[in-house]
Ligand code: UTP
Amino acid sequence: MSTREDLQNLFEENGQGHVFADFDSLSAAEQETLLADCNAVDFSWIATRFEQYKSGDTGATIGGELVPAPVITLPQTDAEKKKEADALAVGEEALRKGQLAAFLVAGGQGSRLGFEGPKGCYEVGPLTGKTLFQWHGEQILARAKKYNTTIPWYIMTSRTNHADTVKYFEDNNYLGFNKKDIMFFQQAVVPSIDFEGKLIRASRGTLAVNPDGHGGSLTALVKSGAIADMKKRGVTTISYFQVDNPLTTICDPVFAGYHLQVGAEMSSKILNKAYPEEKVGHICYQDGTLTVIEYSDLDEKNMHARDENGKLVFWAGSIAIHMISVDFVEQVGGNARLPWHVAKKKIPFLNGSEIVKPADNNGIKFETFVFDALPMTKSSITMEVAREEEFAPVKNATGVDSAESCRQLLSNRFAAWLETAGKTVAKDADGNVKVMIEISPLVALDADELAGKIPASLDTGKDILLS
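Please supply the coordinates for the chain just given, on its own, in the form predicted on its own.
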């Protein structure tokens, strides 16, 4: 670590001397944390990002000819069902051989949900109040048991929630996992700057920084030693998912099978968009290159374009669920190749001794997106999933994509499983079940597994808990 004098000189030489203006008035602890932040600053990176901002380059690739990407759609015909069965067999064999790992991106806080703490600690179980972490963990354990294997779980945290996340797992006996089969590591942070390219003080003892985006997960996997650990275990394929969606099918054998059959490097799950403006990315080819166009970057014409049957042309919405080969992560994550995206934000800042929360955007944050690795692939598959089976994100305190809507969607899915087994569950005019239903992944991972485990005396007119 450089000395205070060396750092101050370096910052002044790079036009950032304001960071040290009140240094002598700071406490010893504040000086220590501020110096640690300053030691991590890369002035070349800041200069490059500021020039990117000034040029109007947001990091998004906009323009060029767009065509829909080919999709493995939900199977309808006997031939399609046969292909799915073949993929399932390949994926199941990979699971039995211990070749799959679960990778959870969990750096977010629950602030938008009115919850202080890691988002993974937020309770979503319709009846038990199980946390997102527990929901995901039970599914991984259940799948490992089904295939008589070990599925290691890699969890990427952030500077903000790392200690609280680890403590949660320690306090809850690692949710039933062997401690050696869970690995925690932090994603990197990068500085935020104001509109003049100046670093921002977030507090007396810290610079304003932000996580480097879910794209930073690829680099973090390499730098943390997670990829090395996977290779030592014989893992070849990573099941990537994000913490806020408890309907995610982790280490899905069908998805893994399709991915492995063609030797894909990174593959994606998609769903049929509910409406043109739905806030999901669009998987397509842009000038012949596979990519994801953010919903905010898709022009109005393409967003609303329909084919001769009235279906959206760009209907394949990305839901942040991927299969990624270990070798591909090592290749991409070992080289900082993903584009940086620019976003104007309201960034709290130090003004004298006070922290000001601005009403308007006052600075710039930079982040990378994991889907920007898709253009680097030589082989990739895109697989459609049913919305009701795989998508119930928890992003908002109320309304759409809230904890309430998530619990309803979970109950609806479990009701569908019960109906497959011949049970009748009352629904309202919108098709939502009128009771809360919760079925632990440790009881059943799908409708077929549940069929033989339903108590004969089950009353579907009341809340149902099978755990």
Given for the second form:
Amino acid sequence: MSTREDLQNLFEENGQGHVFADFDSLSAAEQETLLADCNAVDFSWIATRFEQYKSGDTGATIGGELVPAPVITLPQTDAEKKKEADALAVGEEALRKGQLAAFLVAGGQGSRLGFEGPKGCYEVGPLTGKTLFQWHGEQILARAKKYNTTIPWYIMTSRTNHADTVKYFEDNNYLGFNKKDIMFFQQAVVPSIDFEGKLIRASRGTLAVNPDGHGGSLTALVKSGAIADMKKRGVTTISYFQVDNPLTTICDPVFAGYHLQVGAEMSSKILNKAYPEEKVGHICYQDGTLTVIEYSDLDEKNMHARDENGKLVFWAGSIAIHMISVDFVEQVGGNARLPWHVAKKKIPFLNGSEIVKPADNNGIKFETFVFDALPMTKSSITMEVAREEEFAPVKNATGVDSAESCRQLLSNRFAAWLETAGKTVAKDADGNVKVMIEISPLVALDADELAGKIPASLDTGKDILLS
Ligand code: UTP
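Follow the form predicted on its own with the form predicted in complex with uridine 5'-triphosphate (UTP), if you could.
Once more the chain from above appears, this time first in line as the rest of the complex follows.
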């Protein structure tokens, strides 16, 4: 580590001397942490990113000819159902052999939700208030039990939530997992800068930094030793999922099966968009290269284009659920040259000894996105899932994609499972069930599993908890 004098000189030479303005007034502990942050600063990276921002390059590749990627749609015909059954068999075999790992990216800042603490500790159980981490953990344990195997769980955190995440698991007996089957590791952080390219002080003892985006997971998986651990265990395939969607099917055997059948490197799940402008990415060929075009980068014409049957051409929305081969991560992860995406944000900053939360955007965060690895694949599949089965994200404190909408969607899914088993559940005009329903993954992973477990006396006119 460089000395304070060396660092201060270096910062002054690079136009960042303001970081040291109050250095002598800081406590020894504050000086120590600030110096550690300063030591990690890469000035050429900052200069390049600032130039990128000034040039108007947001990190997205826009333009070119866009063609939607082919999709394995929900099976309708007997032939499609047969293909699904074949894929299921392949995925189940891989599960039985212990070749799948669960990988949760939970390093985000969750700023839209505004919840203090790791987002995974947010309570979404309609009746039990079960946390997002619990939902995921129960599902992984249930699937491992079903296939008489162990599914190791890798959890990526970041600087701001690592300690709290690990503590949550320690305090909750690792949610029933064997401690050796859960591995936590941190993704990298990068500095945030203001609109003049200056570093920002987040507090007396720290620079403002942000996690390097979910794309940072590819590097972090390698650097942390997670990939080496997977290889030691015989894991070949990573089931990648986000923290905020309790309906996500982790280690989905059908998805894994389709992915494995063609030796794919990174595959994606999509759903039928609810409306043309829905805020989901589009998996496309852009001038022949597989890529994800974000909703904000899809031009108006393509966004509304319809085929001869009136169906949206870009009907498929990515829900950020992937299968990724261990070999692929090993190959690209150590050297993943993913583009940096630029986002203007409200970044809290130190003013004197006060930390100010600005009302307006005052700086820039740079992030990489995991789906930007798709252009590096030689083989990939895209599979459709049913929205009501797999998508209930918690992004916001209220309204759309909130805990409230998530609880309703969970209840709706469980109602559909009960209906498959012949029960009747009352719904309102919008199709939402009127009672709250919660079924633990430990009771049933899907409608078929639930069928044999419904108590004969079940009263569907009241809240239903099966756990
Ligand atoms: P989001 O894009 O929803 O971001 O992350 P976020 O940070 O959780 O929330 P906002 O945008 O600040 O409100 C999608 C998933 O990717 C993870 C998140 O934890 C979440 O599971 N993620 C995001 C990371 O693991 N690291 C990152 O740097 C960013």
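Positions refer to the first chain, counted from 1. If you superpose the two forms and keep the largest set of C-alpha atoms that fall within 1.5 Å, you have the rigid core. This is a predicted model, so every value here is computed, not measured.
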Please say whether, between these two forms, the C-alpha of residue 360 moves by 2 Å or more once the core is aligned. yes
